[in-house]
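A single chain, nothing else alongside it, follows as structure tokens in the form predicted on its own.
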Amino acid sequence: MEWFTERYNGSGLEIKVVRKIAEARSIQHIEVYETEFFGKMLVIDGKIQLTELDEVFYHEMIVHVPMMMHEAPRKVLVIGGGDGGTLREVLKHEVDEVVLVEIDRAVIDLSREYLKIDQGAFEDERVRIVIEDGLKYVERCEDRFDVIIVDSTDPVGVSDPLFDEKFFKNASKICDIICCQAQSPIVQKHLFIKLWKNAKAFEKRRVYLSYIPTYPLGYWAFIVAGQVDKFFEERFGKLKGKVKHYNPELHRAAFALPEWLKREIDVSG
């Protein structure tokens, strides 16, 4: 067995590997590996993507959360998520149509063969896929969504892009909502701060906060955008027993942000 290693700001985490499953180098150099605690783990280039033991507390969060900040969300738009985690959570609302944007090909297709997390949802009928920069997609588009929801890499590279201001000024154009990851604000403050101050292209903003092992030191933000003042609960009762984190008590508490984290916001702009 060997002993997989991301490094981040000083710090960093290990994870004991039993054997490297895949691998395409691509737009994207793409690994996936076979773990002895975590089950299978998705990598790109050199960072870790998602763990079979705790995707859901990533994927569940980074949907659930602006799903149920909208009325009736029944066309949403994923960038990025070609690993199908993602989709597979938008697909448990009453939606007519999900748009997902991915770059790089290759994600999906060792993604479809090797993890299989998306439980069917790339072939669903309300699926349409596009291979193309979400960037480029969002700047051109004349849809209208009621929910954009950035499931990206971290924001260097090829999704730079995704979290530059014109982006979000682009998105603001066409959706009501727009969530996207924001890494960790203890250890990737910077890039955190970035989108922050980045998104101030909707009105109003709002930051969560959920906790995934896995991603750098574990502590993770999420930026909510857009019509973000309603919490449609009552909707809760069609998810029960299709969710294993996320609950209307998980929701409300992760918008209670420690003082540090406020000043770092309100010092931002």
Second form
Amino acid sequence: MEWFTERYNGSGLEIKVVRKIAEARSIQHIEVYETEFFGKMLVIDGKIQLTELDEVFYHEMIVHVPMMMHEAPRKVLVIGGGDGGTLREVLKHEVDEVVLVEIDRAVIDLSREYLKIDQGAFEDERVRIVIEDGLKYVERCEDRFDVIIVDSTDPVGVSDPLFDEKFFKNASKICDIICCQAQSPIVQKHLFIKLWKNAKAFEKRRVYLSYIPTYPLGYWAFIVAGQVDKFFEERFGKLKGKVKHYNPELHRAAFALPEWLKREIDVSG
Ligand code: SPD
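Could you switch over to the form predicted together with spermidine (SPD), since the one displayed so far is the form predicted on its own?
Below is the whole assembly, all chains and molecules, this chain first.
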């Protein structure tokens, strides 16, 4: 048995792996492992994207928080998310249409074959899959979406443009609410702050946090922007029983930020 190690800014996370199940080299290096404790694990360009054990912590928080802040989210755009976890959660709402824009078809193919966390979401008739760069899709998009969810990899490769000002400016013209995974506010503070500043294209922005054990230091940020004043908590009744992690208590608590983070946000404008 070997250890998989992900290092970041003078720290690291080690996961004991039993074997490598699959691998592909497309525009990214994609690996699927079987681990000793966390179940199957998806790694892209050396960074852990998900493990079976804690993927719901991430996918339920990146989806249900923004979806429950919109009065009636019927039309949703997911950018990235080729493993299908975000798609699976979006489909738990009363949506009419979900467009998934993934730049790398190989992520979808490997996830469908070896991970299967989508639980049939890719075959749902409400879903349309587009293989394209999310930045370009949003730039030329003439459609309008209630919610956009950016479920990207770290911005060191193909996801880099999704952290740019231009992306947020274009996105602000076509949606009511956008939600992005926003990295570790501790060991990847520069990336988090870059996103926070660029999300200024939206009139209102908010940060929320969630604990995701297999991401750098476990403390993970999300940025939600647009019409972000409301929480339609009464709709939770329809989700209850379908979710494992998210609930209204966690939703409210996720927006409670420590003083040091409030200060970071304030000073960066
Ligand atoms: N450092 C890992 C950040 C990964 C965020 N996206 C995960 C994709 C899971 N759908």
